[in-house]
Amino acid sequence: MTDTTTVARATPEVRLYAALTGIVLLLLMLFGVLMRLAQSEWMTIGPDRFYQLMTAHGIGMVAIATLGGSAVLWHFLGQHVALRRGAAIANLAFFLAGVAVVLWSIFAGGFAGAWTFLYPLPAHPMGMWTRGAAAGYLVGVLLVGVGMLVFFLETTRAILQRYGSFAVALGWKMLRSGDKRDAPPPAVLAGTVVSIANLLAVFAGAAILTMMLINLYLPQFAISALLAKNLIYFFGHVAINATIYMAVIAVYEILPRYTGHPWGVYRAFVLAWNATLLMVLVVYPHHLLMDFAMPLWAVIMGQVVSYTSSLPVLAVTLVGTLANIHRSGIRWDLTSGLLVLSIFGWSAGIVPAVIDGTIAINQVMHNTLWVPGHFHFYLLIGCVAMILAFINWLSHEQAPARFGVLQGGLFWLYALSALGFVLMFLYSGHASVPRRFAVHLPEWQGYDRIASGFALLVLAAATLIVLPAVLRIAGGRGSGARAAGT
């Protein structure tokens, strides 16, 4: 059960994580807005700069969503296990160093190979960037991965020290006994799943990044392109999915403080998280459905698991959220509103993802704006909404009981503009507008311009949420989180 009365002080590293996450999110949203304005021809950006922005936006969003989710995980997991601050500080140091190198490689070196850095593209720039820029990008991503490795090794150590084994931390003891007293807290259960999955993802990412670095300088060191793509997508897919599995801990821990109802841990909840651990590791082949050299069994696995991978933990979280709110007299404010919105975003966002994961549809839709539509849906309205709620909650010492006019307007501005933005992606994909095109035909620009309007509103709403919260955190007001904190 989640204790709805415990007050835990946010450590300096959590406050720093939260503040940096908010600022960088705004910068990366600005990159996204600039790309949409360029496609609309409301702004002139050369194709070379467009693809640099696309690369920075993509890899940056994966990294900053991980940092924001890590802040949520560290804060709430730290209430149940003994975490050593040095690991969080080291992770942040590696993160900042990696980001600096990546930004140099993109905006000074010209690297524009997309965040997926698919082999052998970095080594074949066609005059667009230097070998040093490609190496800088790979090294920068590797540095961020080293930070993640330190971070998740520490969460794993702390969990094992407190619970003795993964089996206990994953709730297997409770599954056998049926006694809820044997159940781990939601933050521990989710933290264990995320730690295991991310460690495996980081190892895969480090392997392919190292191999590609060697290949850059020793071309005779050949790499199987199919192996490289599998390793990249295993790393990338697990990492980006883990962001929402960390951020959702904010729903489990903060929402009960608004409703007064503890978040229950029961057998279905434990089983759902255990199933998610397995499925998040094997679902990535749905990104390789068009790679006909893939083994048939892997493609079938990717197809089948695409239908089920998000459902177990999402189902118990959705039901749990509705049950927690029902007849609770919940105190609505910006934080509680964003938390509930995030569950809608996650739930609805997986629908277009599942549709795209169907092979017959994937053949037609995968290289259209449908794909950024589905991942912007569950990231912007799901994961990012969770992180914004956490930042806002952390920045206040006490919550207002109800929405004020400004808070209510800000909530609806973010929710409706974000929904309009992602729906325009999906509608454009339905109309076969291609993705990753810097220049759009006149026939597509009507969709682009509507999307650009929504994008500007999303950026405005996010700015009005983040900047006041960051200023409060910087002023020391985010040091504690009371039961009703916003």
Ligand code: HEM
The other form holds:
Amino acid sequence: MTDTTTVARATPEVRLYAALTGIVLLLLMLFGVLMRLAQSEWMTIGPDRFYQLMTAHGIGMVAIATLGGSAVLWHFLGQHVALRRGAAIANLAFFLAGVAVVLWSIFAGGFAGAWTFLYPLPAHPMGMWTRGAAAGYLVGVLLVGVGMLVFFLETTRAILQRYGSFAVALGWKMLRSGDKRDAPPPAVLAGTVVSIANLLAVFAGAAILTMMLINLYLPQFAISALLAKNLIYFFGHVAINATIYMAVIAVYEILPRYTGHPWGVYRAFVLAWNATLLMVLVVYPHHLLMDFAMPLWAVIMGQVVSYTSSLPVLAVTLVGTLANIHRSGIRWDLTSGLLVLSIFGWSAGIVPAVIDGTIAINQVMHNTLWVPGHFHFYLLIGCVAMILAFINWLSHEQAPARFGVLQGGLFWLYALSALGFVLMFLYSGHASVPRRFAVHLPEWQGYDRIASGFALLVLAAATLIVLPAVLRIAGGRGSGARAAGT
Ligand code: HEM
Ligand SMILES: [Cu+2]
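Please give the other form, namely the form predicted in complex with protoporphyrin IX containing FE (HEM), since only the form predicted on its own has been shown so far.
What follows is the entire complex, opening with the chain shown before.
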């Protein structure tokens, strides 16, 4: 069970992951702000640059949320199983190499085919980028994937070494015996689910990236476009959802230290995580609802599972959070505030997601700003809030910190401006403003300008949270092992 009084040291690699995640998040948020300013016509950015920024922002955010989630997972899983740090270092090396190649392909080579690199777009640049740039993008993403492979093979190995089988780590033993002592700690349960899902995602991603690389140089090696899209969205859906399933471990492990109550692992909690493992793997056809060539059963499955996919884990996390806080005398600071905010962001963000996962509605809303609206909701106010909480917590030597007017103001600035920003996406989507348009009609620019204001405030708040935390981490703080809690 989670020990709520002592905490393990944060290893140098966890601190490095956390600090790097913070800095890169800020840079990519800036790219997002620039896109919004361009759509507002408050800034002149050519369409070619816009799509480069959009590609870098999209793939970059998915990658950095993965790195941030991995830091949370590594830190807490490492307290239950023996992880070999070489894997974390190798992952980081592949990550940095991959990011360097991707950045080169986009900003030097001009690649702007969106993070989803949908086949056959990379091979048909209409003069906008070279074949080398397209290949660079695919190779760069592949390198990041190799890093993930090393990382999740190691978490899997360590879990199996300690628990003997997936059945025990996934809590099946506890389901059978009903004995709480057989329950895996939440970090192990979530870690096992994510490791299995992400390994499958990486295999699918690597397969399509390799096929497309061959196709770039040997066009006669044609790929079924439908197969390509299935593989890409299987990979994309699982990888981005896994970021939340890793980051949420921060809620399970940190919140109890603020309330003094351990996070309970009970039957419904275990069942929910197991159900999510199955559903996260089969729900991705909700990205293909408009593809008439898809078998009907697959899109129906996409719709039905969309309704249920995130629900179990969300429900047990929401109920668990409320139960954990209730009458606990929780200590409020930036960390605990962001953790509770993240549960709100994740829960509320699911609502517009489920609406979009409905075939009849998707036909109308699919290519509107409703789509970035729903995923920015649970990524920015859910996943990123969890990651910011983790970074802040590490930087304060894993102990509650002062929550004065300044920190309180910062918390509300982040929460409210992020909410305003995502609501403007949803509102624009409701008004049928298309997504992925570099140039917006004058009628849409009112929304864009309000959104730009909120986006600038989000960036400001995030900067004021991240920079001091990173300085504290770099200054050697954040490594301390201290008694924390009440
Ligand atoms: C200050 C924060 C942020 C701002 C201002 C911002 C802004 C934007 C904008 C303007 C777009 C393009 C929308 C369109 O016209 O289609 C976009 C797309 C996107 N954003 Fe963000 N964003 C932010 C944070 C995030 C975060 C935290 C994530 C994920 C962790 C994220 C992931 C994405 C993805 C995956 C896309 C889709 C790109 C595509 O359509 O290919 N963003 N964002
Ligand atoms: Cu999805």
